[in-house]
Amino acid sequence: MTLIKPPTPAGISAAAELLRSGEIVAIPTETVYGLAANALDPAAIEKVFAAKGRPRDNPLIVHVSDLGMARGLELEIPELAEKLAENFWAEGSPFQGPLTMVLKRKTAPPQSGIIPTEVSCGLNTVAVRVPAHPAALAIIKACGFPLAAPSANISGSPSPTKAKHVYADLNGRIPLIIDGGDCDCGVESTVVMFDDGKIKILRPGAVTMEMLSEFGDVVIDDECSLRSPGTRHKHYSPKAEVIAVIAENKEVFSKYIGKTEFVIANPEAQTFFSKLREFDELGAERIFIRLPEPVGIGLALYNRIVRAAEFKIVKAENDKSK
C-alpha cells in the first residue's frame, strides 16, 4: 500500500530516506504533483518510467534547490539563462518556480557527465527547474541531490493537482505520497530553451510569453518540442472523450449538457485537471471545453485543452463569433 504523509519534518525525512535508498516518492510542487527519483541514479529513474508507464523517449525535468545546484550538473548556462534564473528561480521572486530551462550538456552522450542519459532520453540537453513549493525544496535539500520528477500520474492522464489524484493513479505502485495540499498553479511549468540569443518556448505554462519578453526576444518553437518533457505523446486526457470548442459566448454550451455530457465553459488553470478527473468519476462520456484566448496563462490552458482533446476542435453551432 502507498502511504500518504504530511510535509512535517518527519514526512520530509521519510521521503528523503526513501529517495536516498533508490525509491520513488510523489511530492507536491506549485505546478502539479511530481513523481520524484534521484536524478543521478539510473535505476531509480527506471522506476519512474515503469510506475507511470511513461514512454522511454519522453525526457524528465530535473528539480534543483537553487541555481548553485544547477551549476554543479555540468551544463552550459548562458547569460540569458542566468538572468531568467535570477528572476524566476530565486527564492522570494514574484514568479518563483514554474519555469524550466533546457540546457546543453557540456559533454554530449554517450559521455554524458553527471546526469544519466536515461533522464534526457539520450538527448544532449537536460531540462532543469527550481520548484517553489516549500515541501519540494525541503526534500531536495534533505537529499542533497537533484530530483527527476515528471507529473505523478499514469502517463497520458490528467495531471495531479491533489494528493488524492496521485493516490488514484499510483496506489500500490509507489511507497509514499507527501500531501502538500492543492497545487497553486495547476498547470505544468513553462519550458524554454535558448538559441541565437532568443528565448524559445517549447511548452507554455504559468510563466507567460509576456513575462519572458521583459528579458529578451521570445518565440514559440514547435520544431524543438521534442526536447521538452510532456510534448511528444498524448497528454492530459481523461477517460471521457474531450472536444475543444471555439465559442464566443458560453451560453451556446447549454445544448451540449446531457446525462453523460459535461461542459467546462470557463476553464481555469488551477482547477482544470481536477475538473477532468471529477467528470470521469461522474461517468462522463464526453467533455466539451471552451477554448480560451491564447494569451497570458490562456496560452497554457489552450495548449492543455487541445492536447487533451487530441486536437479535436469544433466551432459551436449558433455561435456568432467570427
The other form holds:
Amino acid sequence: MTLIKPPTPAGISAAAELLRSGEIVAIPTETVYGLAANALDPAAIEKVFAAKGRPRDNPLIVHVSDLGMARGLELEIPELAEKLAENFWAEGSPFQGPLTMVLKRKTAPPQSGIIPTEVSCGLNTVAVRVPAHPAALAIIKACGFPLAAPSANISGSPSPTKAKHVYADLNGRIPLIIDGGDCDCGVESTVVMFDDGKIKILRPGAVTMEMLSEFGDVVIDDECSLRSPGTRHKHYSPKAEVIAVIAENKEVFSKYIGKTEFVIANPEAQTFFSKLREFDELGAERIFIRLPEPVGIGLALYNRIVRAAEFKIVKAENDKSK
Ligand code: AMP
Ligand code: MG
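Next up, the form predicted in complex with adenosine monophosphate (AMP), please; the one we just looked at was the form predicted on its own.
Every component of the complex follows; first up is the chain already shown.
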C-alpha cells in the first residue's frame, strides 16, 4: 500500500526515515515528481529501477542540497561547472533553475568513488543537480546524503507532475508519496556536459539554451536529435497514439477534434504531461499536438512532443503558409 503525505515536518521526516532505511519515496521537485533513493546505496538504487521498470542502461540523476554536497562526491568540477552552479543552483539567483551537470568521476569504475556504479549504469560520469523545491531540499538535508531520483512514473509513460499521477503509476510499488501539489515547471531538467570548454546540451529542459549562453558557448548534442529518430527508449507516451503536427496557427487544429481525437493546439510546459494523462482518462485514441517553435522553453517541449509521438510528424493540410 502506498501512503500519501503532505510536505509538513512530519511528512518530511517520514520520507527521510524511509530513505535512510533503504526504501524509495516519491518526492515533489520543481520539474516533475522524482522517485528518490539513497544515491550511495546500490540496493536502494536497484529498487528504483525495479519499481519503474527502467531500462538498466538509463542512468539516474543525483540530487544534492548544494554545491558543497556535490563537492563531496569525488567528481571533477571544472571552472565552467562551478560558474553554472553558482548561478543555476543558488537560491535567490536570477538564473536559478533545474540544471543537471554531467561530471567526470575522479576514479573510474569499478573503483568508482562514492557514487555506486549502479547509479550511472557503469559510466565514468555522474549527473548531478540541486532541486529548487523546498520539500525536496528539506528531505535531502534531513537525510544528509544525496538522492538519486528519476521521474516517478512507469518507464515510458508521461512524466508525473501531480501526486495522483505518481499514485496511478506506482501505487503498491512504493511505500510513500510526498504530495507537494502541481510541479511548477512541468518538464524535466536541462542536462548538460562540458566538452572542449563548451556547454553541451544532452537533453533540453526547463533551463533554456538562451539562459545558458550567458555563461559560455552552447552546443546541442546530436543525441538530442531534435528532428531525427535515434533515441533508444520509448518515452513520455500516453496510451493514445500521439501525432506531432506542424501548423502555422492553432485554428487549423479544430478539424482534428473528434470523439476519441484530442488536440493540444498550444502546448505549454507546465500542463503538457498532465494533459496527455487527462486525455487517456477520457478515452483518447489519438492526440494531435502542435509543435512549438524550438526556442526558449519551446525546445524542451519540441523534444518531448516528438518523442511522445515516436517521431510521427505531419504537416497540417490546410496550412497554406508553408
Ligand atoms: P530522468 O531522471 O527520467 O529525467 O532521466 C535522467 C536523464 O539524465 C536521462 O536522460 C539520462 O540519460 C541522463 N543522465 C543521467 N546520468 C547521466 C550521465 N552520467 N551521463 C549522461 N546522461 C545522464
Ligand atoms: Mg523520466
